[in-house]
Amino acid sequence: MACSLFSRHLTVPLCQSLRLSGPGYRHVSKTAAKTLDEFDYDGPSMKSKVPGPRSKELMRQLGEIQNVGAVHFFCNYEESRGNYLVDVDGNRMLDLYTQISSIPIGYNHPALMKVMSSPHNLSTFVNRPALGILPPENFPDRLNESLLSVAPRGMRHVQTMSCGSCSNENAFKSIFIWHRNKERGHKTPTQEEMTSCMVNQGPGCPDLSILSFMGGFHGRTMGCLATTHSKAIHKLDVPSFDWPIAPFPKLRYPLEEFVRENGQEEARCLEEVEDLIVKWRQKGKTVAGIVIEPIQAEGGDNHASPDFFKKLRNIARKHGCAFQVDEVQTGCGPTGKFWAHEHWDLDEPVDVVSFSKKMLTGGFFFRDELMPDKPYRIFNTWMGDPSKNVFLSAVLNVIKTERLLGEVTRSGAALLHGLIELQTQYPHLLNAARGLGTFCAIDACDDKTRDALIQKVRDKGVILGGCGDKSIRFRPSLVFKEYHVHLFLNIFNDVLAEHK
């Protein structure tokens, strides 16, 4: 097991005399020594396998109340700090999965603890309003200083929601409302439309559709589930809409070595998108919108080129479809830019951008023309939570003052470089390293090997996640630094060298 590389509160260089493990090698930082933040630990500390005895007992107790098949272990969040998650058995693990990519600046960050301790914020935490009808006095200011301060290009409107699924679900509704208003020339709905929608019939309930992509994941509510195609277990036994599903490019990695082949694959998929739009229009189920992730995360960390997305945006405009980018997992900086679609350098802004996870609140940004035309059309009781905007303001300040997007770019480059080295060292186990910023992934030779590697790495003090058929995904927080990268790579190397 890799030795401890740091001493807390001290400025120290990486250990340079680490013992080689089997045929592997050690990763040594070439950067200047780093000062550990007060809220970060100095490395993993393992007392048992994971899950340990206390976690297993709690699983037994919870299993009498609900299904615990997906539970990995129970956590001690009070003792967790920075990049480290502590479990109830006292195991301290370097977390490169961060609650499915939803922890922006580490556990128990001082800036967020300060928000909690401020008496000025007490009312915001104690009282959760029905924002659609009774927002607090400071709500416009809170939105301006948080969400609107990072609004994607071309957008000055935002609708808050509570999670990623409800963000996408209501974004789809906004697209349908926009499309029908456009079709009727922004006239008042007819009495027939008002009556027929009450019994789930047309013309009040039109046969419109959202085009999505195979491998995509957009949530588990009904509309979102119709656009989710990552794992069968998400969709099994649930009725769905007859909406078009386009192929997402299956690229070969490294991308720079397969430019011609990947270009042909992307062209094939774009041609299929246009064919589907025409086919669904002919069958009376017009495509009102297209939804896509900048990187298909749950579906296997699948990438496409900026050129693919530019051409897809042009197709949407050509056919009168709204173009929605689902940034629930890629938003708030993990690719090195605040919004992953900024990497595309589009000529024209997208129409809708949904978000959640690292943004701490859910919601979607949208262009002027998608503003709801009447009250209660996009509505629920809470419509988000003002306390999350307070936290987000603090997070955004930390990102700016500590220049974390630059940190993500540097750490991500080191991580991807290390993964490429490891797949060269262990080609029988790993391949297809890929990523933007720290939003990285690598494929194992098969799903069984992937699952075994994740478990073995966790028992040595590092938490990773799986996605797709056989991929390992990396989703560290934005305070994940280069020395954390090398700490992980050394541990991962040990596991790979020992793997039978």
Ligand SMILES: Cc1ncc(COP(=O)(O)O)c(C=O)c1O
Contents of the next structure:
Amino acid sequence: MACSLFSRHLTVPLCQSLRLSGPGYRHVSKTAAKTLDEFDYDGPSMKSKVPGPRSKELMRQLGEIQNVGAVHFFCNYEESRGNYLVDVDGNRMLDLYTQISSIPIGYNHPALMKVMSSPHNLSTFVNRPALGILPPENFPDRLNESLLSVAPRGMRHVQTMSCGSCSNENAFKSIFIWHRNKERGHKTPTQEEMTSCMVNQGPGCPDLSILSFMGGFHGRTMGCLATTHSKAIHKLDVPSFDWPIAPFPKLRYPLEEFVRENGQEEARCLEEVEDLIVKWRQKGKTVAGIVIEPIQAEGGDNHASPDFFKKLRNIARKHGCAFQVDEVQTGCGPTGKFWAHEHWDLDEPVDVVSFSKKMLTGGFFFRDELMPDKPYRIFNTWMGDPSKNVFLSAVLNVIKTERLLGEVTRSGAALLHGLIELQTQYPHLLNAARGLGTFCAIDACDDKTRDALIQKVRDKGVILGGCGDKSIRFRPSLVFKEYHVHLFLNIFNDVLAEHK
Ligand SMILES: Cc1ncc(COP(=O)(O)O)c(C=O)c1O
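To test you: the structure above is the form predicted alone. What is the structure of the form predicted in complex with this ligand?
Following is the full complex, with the preceding chain placed first.
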């Protein structure tokens, strides 16, 4: 039974980290001892290539119903636990991609199973309310104990939503509404505005814009798509807005070695941001907001320095634009801080922070000035799901009691160190290892090699993700420990050594 393995008490002291060359090369954890309430498996176990025969048969069946071009394999979620995802062919894989970075504390975590099995929570799971009109009695308490307990600095308002895209979509709307009220100097629209908006015309539908960055990803709904610039396939054939797109710095790694060059590149991009803001204002399409990811994820794990973000925040303030940080992928701890933008140490808080994925519920935090002025302006049927807030409270409790952010910092350092060693050993295959916490990536020499390495590693029992043109991204959950890092590095090393 799935639960029977949940509380195994294991102690596996592992010895000194050592480095050898070739396929026999073994990373061994120096400090990590497997202790406490481990509910993980001991390691990968492979029975077939992935996808195996059962997955292939299910792909055929599902393919008759919908497009399955993106399906990797089918999963057995009941048997999956901790850092391990089990597939329908009985393959058990160490998961460093975790459902596109959306599993906070591993599969079937006992704390979440407990939430599910409590009769106290039953009605929350069974009755999904239309939160905007009929919230449950405990909803303010639930928000206080979950989302607001981790509110970014300067924020005491949050609006829940269902996914990352609809969080960004509604955050953009809030920014536009705020901006128009600011321009009017009051909150009462004219009759002309009320009439013209009904037929998609100005002045009711104003020509405002959101500035985004080349390589950014903010979702696939219509408004978000106008700010997404990671891959053409996301955007092809869909009408879009004429909104400004600034260059995102193309930095050289390791960052410490290229401080001067990278500083110049960031200055170039910031100059372009200001030029675009001025140009779009002159075009009559004033920039109401700027949206940016702390690390461009989908677009290839592109980093920028705290100094870049500080200056960008100042530019936003100078030009009266709201500054939105999209923490859908970086939020909830994978960089070693709860919010990645905490690494920037900004003088002034940001205006909007959107989230989803590991937070289990979508939504956005916003500053006081962005509070919608009327009902139904930021609204949909569900506006989130209170059961997700219950799970989130349990997740936050585990993060706190098990000090998982410290764990992420330790595992992340070991992972990045191992990746740097591997790129030194296999410079013809790998380069540009980078990361913050376990939010790490490395580039392959080309996209074919990247795809082949991901496939080969998977056949040996480790799931990785791709991003950008040729990057491999690492997105483990927060219970990914140092000994999992070494397990992965050993397998990756074997694959690299054998790669032709
Ligand atoms: C930074 C960022 N923003 C927005 C989204 C969109 O979220 P969703 O896929 O939940 O709509 C994603 C998804 O990968 C993301 O990484």
